[in-house]
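The chain below stands alone and is given as structure tokens, in the form predicted on its own.
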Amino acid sequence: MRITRAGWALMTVLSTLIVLLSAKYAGLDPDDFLSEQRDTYLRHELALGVHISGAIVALAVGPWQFCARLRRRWPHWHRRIGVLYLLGCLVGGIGALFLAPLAYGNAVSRLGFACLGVAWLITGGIGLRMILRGRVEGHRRWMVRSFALTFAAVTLRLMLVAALAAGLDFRTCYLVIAWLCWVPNLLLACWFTRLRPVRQVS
């Protein structure tokens, strides 16, 4: 599988957006806090900040993971953020597994969002297992699949935007994107992996 330049373009620019509008969740501030669950995040806030801040450190390098220029001519920087993005993806799942007992809704958001935590930190870690072992196209699965679970961060608002767009009921529309913004995401990634050696974008 090819990342291509346009893909890779618009991947970075939906990472980055995203990861700009969350960077304000980051200062615990109540009234950015969703309405329905600004009760629950204040009797949490540290494992809120810890989920927020790995998450966003992961999303914002995650990308540059894929550019094949940045990994020839400066390997040590592509080693350096793929720790740093595996540390983001760490922090956050914890987080995330903390959190999602109290996610909005019922037990099946709740458990969507457990299951896309405990996802996030197997790929993370099964990617980080390969490249130990110098199995580098492993490793280079592994990282796509890991990266389609950061990017749920993304899909999740698009989702969310266009369901409210149509006016459809918001609580109805968060359980069933709880899963809908990681699943399909996941699914492809292993898809596309399994077909042919993963290139990154040049």
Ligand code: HEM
The other form holds:
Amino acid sequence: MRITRAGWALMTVLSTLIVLLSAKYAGLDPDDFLSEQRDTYLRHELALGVHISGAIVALAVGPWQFCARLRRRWPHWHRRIGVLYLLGCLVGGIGALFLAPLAYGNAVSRLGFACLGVAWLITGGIGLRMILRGRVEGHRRWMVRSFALTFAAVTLRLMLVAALAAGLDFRTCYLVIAWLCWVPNLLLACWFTRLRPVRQVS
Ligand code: HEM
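Since the structure above is the form predicted on its own, I would like to see how the form predicted together with the named molecule looks, so please show that one next.
What follows is the whole complex; the chain from before opens it.
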């Protein structure tokens, strides 16, 4: 199966949109915080700042790694951006593990985010290990899985907007979406990379 140009463009536009919306958090202005979590974020500004700075970088640069034309023309940039992406995942993932026990909702949402954080760190780590060992196909597979998890930041917000528009209860939706924002992404990425080599948008 192939990442189509339209699919890649949509993924890039949505990722960039969430990066821009999340960037306001980097200023750590309490007026910008999710109102339900304002007090928690004020008490844990460092974890929030660390998480968002790393996560924003990963989400901003991630989609460009799937553009084969860029990779062919400027392979050294693929490596540099790849290092930036993985550093973003590492920093964002460590921050996420500090935030997960403080997340809105209850143990269900907190466990959902903690599992996502762990899976995010693991997939990026395996992707790095693969390329350091020269296993290019394995590296591609694991980086697709890693970005599918990074993209949870997009699916989470799309799902929350849809749930609120449908008039559903925010708290209940949040508990479900803490899992639904990433488990289907990961399953889809595993299916997408299961047999044939991952072809990328040219
Ligand atoms: C993929 C792994 C990620 C995990 C495990 C994770 C985890 C978390 C957790 C637990 C919180 C606190 C939620 C709460 O208070 O209820 C949070 C908040 C936040 N995260 Fe992440 N996150 C991830 C990726 C990202 C990415 C890629 C971005 C994007 C740029 C991002 C941006 C934010 C922002 C802006 C907040 C503040 C609250 C909000 O607006 O939702 N996160 N994250």
